[in-house]
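The chain below stands alone, shown as structure tokens; this is the form predicted alone.
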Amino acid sequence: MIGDWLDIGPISQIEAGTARTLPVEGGEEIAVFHTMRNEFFALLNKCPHKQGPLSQGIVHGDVVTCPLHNWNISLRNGKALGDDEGCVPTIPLKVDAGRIYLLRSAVVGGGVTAPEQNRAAA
């Protein structure tokens, strides 16, 4: 842990092009995504449409496709793309020395962040 940031583990635990989940006691499960561009993003693990598990979706570029009804969700800002409407809260994330950190107040307090603060490149 670094101050306000929670250390959730090494970047090597998430293969590029996939996601892993982080259960939050008393809160919403978080999905942490690792793109093929070696960027990392964190969102609540549910689609705004029917609450499908985004962590089980297909990651392409900086988008994840929900496994239930094929909604495309931006990993950068959590917004549904195309004709679909809705938004998934994003969680501030940073990578430092090969480890992934999430902003403690967003995880514990359930805070939502601005889109430009929710990604990090390794």
The other form holds:
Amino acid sequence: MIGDWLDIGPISQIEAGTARTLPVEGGEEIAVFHTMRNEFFALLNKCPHKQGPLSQGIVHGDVVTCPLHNWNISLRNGKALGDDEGCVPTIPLKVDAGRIYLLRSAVVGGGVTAPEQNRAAA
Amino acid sequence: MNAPMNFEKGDLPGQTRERLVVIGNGMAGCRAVEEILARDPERFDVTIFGAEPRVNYNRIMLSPVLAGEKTFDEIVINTQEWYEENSITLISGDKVDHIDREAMTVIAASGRVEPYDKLLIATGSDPFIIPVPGKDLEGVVTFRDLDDVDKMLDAAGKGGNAVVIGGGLLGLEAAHGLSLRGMKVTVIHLMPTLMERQLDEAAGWLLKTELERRGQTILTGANTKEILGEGGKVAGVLLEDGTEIPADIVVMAVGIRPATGLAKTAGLDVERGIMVDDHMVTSDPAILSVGECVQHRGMCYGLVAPLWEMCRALADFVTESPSGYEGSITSTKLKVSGIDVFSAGDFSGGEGCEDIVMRDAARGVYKRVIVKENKVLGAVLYGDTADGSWYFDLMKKGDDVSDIREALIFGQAFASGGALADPNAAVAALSDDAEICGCNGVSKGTVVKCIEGGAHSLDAVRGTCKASASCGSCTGLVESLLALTLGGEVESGPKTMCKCTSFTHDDVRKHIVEKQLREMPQIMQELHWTTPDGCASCRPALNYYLLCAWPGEYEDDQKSRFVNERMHANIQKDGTYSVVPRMWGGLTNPTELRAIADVVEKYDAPMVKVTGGQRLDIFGIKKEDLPAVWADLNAAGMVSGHAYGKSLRTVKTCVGSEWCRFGTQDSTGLGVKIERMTWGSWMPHKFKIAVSGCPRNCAEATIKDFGVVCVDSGYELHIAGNGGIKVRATDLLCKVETEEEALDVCAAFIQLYREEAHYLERTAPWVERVGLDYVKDKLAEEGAIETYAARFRYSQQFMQDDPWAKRAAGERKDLHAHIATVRPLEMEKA
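Show the other one: the form predicted in complex with the partner chain, since we just had the form predicted alone.
Let us now look at the entire complex, which starts with that chain.
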């Protein structure tokens, strides 16, 4: 039986302020972030600009700065911040009893893209 | 001790009152009963089962009992008289084992059967025990009830070492108590920040510093591997990294878990907690539940305030005036005397959230209020928590704070001052002799006179009357005075380091040395950073400044490094890396070349290129393969070329007098010596060196950061050249006669650049900014060359440690390995 949530291991495997990667066979690689404020996020590991590996960027607050051209990407919804435009799909994530779970359908399906206009909902 | 305490029921048999049975004689269970009695004292016959052999007491006050600030009697909530007066049957010390929902009875361990019309489960929570070897040893205790406190007091009476696992609220309170009782306490915390669920990094750091000042040892980012024993009794704790800490008692305070076992076996809906609706009713309409054991709208609570709110909703419902519980917004205070910590709401930030930060280094205060769409979303306060309840109130009510936005962070007294809520108006109302800058004793009158005298920017004021030049906490006041005095004429001063601070790079560097700031959160606190944890601009800069100021002491923060410096290779546009091994002075040999050729074939590198710095660049290496590639290169004697760093890159040489018919000196030999001396050093930016054997300058030494041009009579030393976007030929610094002198001047110049340039400033713009004469004068001072060179060489002792070798040996494996690989099931079938 396939559960809805995929257990990808303990929170301690990702140092706070960094990210680690999770390749998906036949799909897109995922970057799982652990912020300095102890939140966890999962995004596809590619910047909407030139596909830079976001997992290798500097994490500050809930933002990652892409290592290739310094685009700032919100970890919360994958959107490019500031004057840049673009959005990277995210993967719903939950932490339970010290373990990280990703929504299986999004892992296999290449993530979920935030709606164009969600300012009011945010 | 198992004898149930029975009190006679007030009514005689034949009564028609409903029977309410409560499982759990704790804070939630008793409070629910109190709330019901207050609404309808005649409705129920109440029976309470309690597992602990005592009356109901205030569990959250166990910390003061441990600390010796209160006695048990002082924290009792409901005395025996209360049970008697309200005709409640208390069955203490007899645990309920089973609920028979069909017969509507509960069965206790003693065999006692109690029928119910309504059942209330208030079993609370159990401490979470981390499943490590040794967890069952004698001397490993939790911090949940009075028995635990007794065990800790018993251990403390004998003195010795205590280890507390868990740096959350409960763990720190336990540590405080044991410390006051005379034990030597070590706190082990898995996360990098103490109380990370309530505090951000900045506040967590202040708390850690204060606890360390009080003599506790705080280990963050520490993972417990095993609890060590001796003859069945605890003897110490072994961490994942191999550290061993002696312990006479180990307190596990890593968290709590809703106690749902009884509900689960009874077949009630249970997820993390017992599922309840807004009236605290479980999936069985006859069974209610409140407290830490429940899950309401997806939330489980471990604090007392939500309990009270749940109990009110429950009592309203069972007395037939349902109100409904809608979840709680919680706030936290740490009960450690002399340390004021407050936290409420959401402080994780997010889209549209704005941080308002105020720091007062002199008083050890950090305040952060999170505002979104003109509403307070959360607050973290350290050192001054007087306004905590005010922020909490604003937050719960969802008040619009746009009118008091500017003054919000200064607290209620200031913000509610009407017109004074405008900080400019407040500053205008100050008298001329009011002190603006406490550090330098500057009054308002003096600052205004200084502005009128021509200081039209913050920096000019700092330079003239010294106001705001030290800790910077009065920067806002000085900016107000500039605005008031000059209207729109305020000039922006030199660029600040980044948007997180009002200080320039120079100011920050100066303060790091003068105030002996040794850690990043310390700089941010002392210099009043306006963000909680900096940004992608200031973090790498501060990391470098600290590394430069405290060689051998400061621990490099990998999280504050750009990817190339963290991975020790150059990231390419496709996310792979290029690897450049060091070739001293551009020299190589068959062993090195063979090793490089083997790596290229073994790892299928699509391209190898000769670089401008006279070495080979291997392209297309995956991050997972880097450690193996480095191991192979190390085996052939090669080390990191630092082609990726703000550091010494290459020393380019020509063949020199050994081969060249024009050569005047051994330029290759000197180049190798310079590279051996300088490799591995971190700099404000990349740094390139070249040595040419004669003025024909085949090594292009006059467009390098440091260039040597050999002549018959010695060595011309050039500085601050650049071959990049803006080509700049070097300036001649000086001429020396011997190789030793050339090496010393090189070391001294590099150290001056390391200590004084701004982060990400190459030598060319630096020298243009400060002037060539400044650099010459600095190095011409009596003994300057020796002093700077000695500081450089001291620092190099800690830097010349090949980072590739460490990674190849397994350090930081997590940076190179994937967490796992997902192989979807659909694919496995195919």
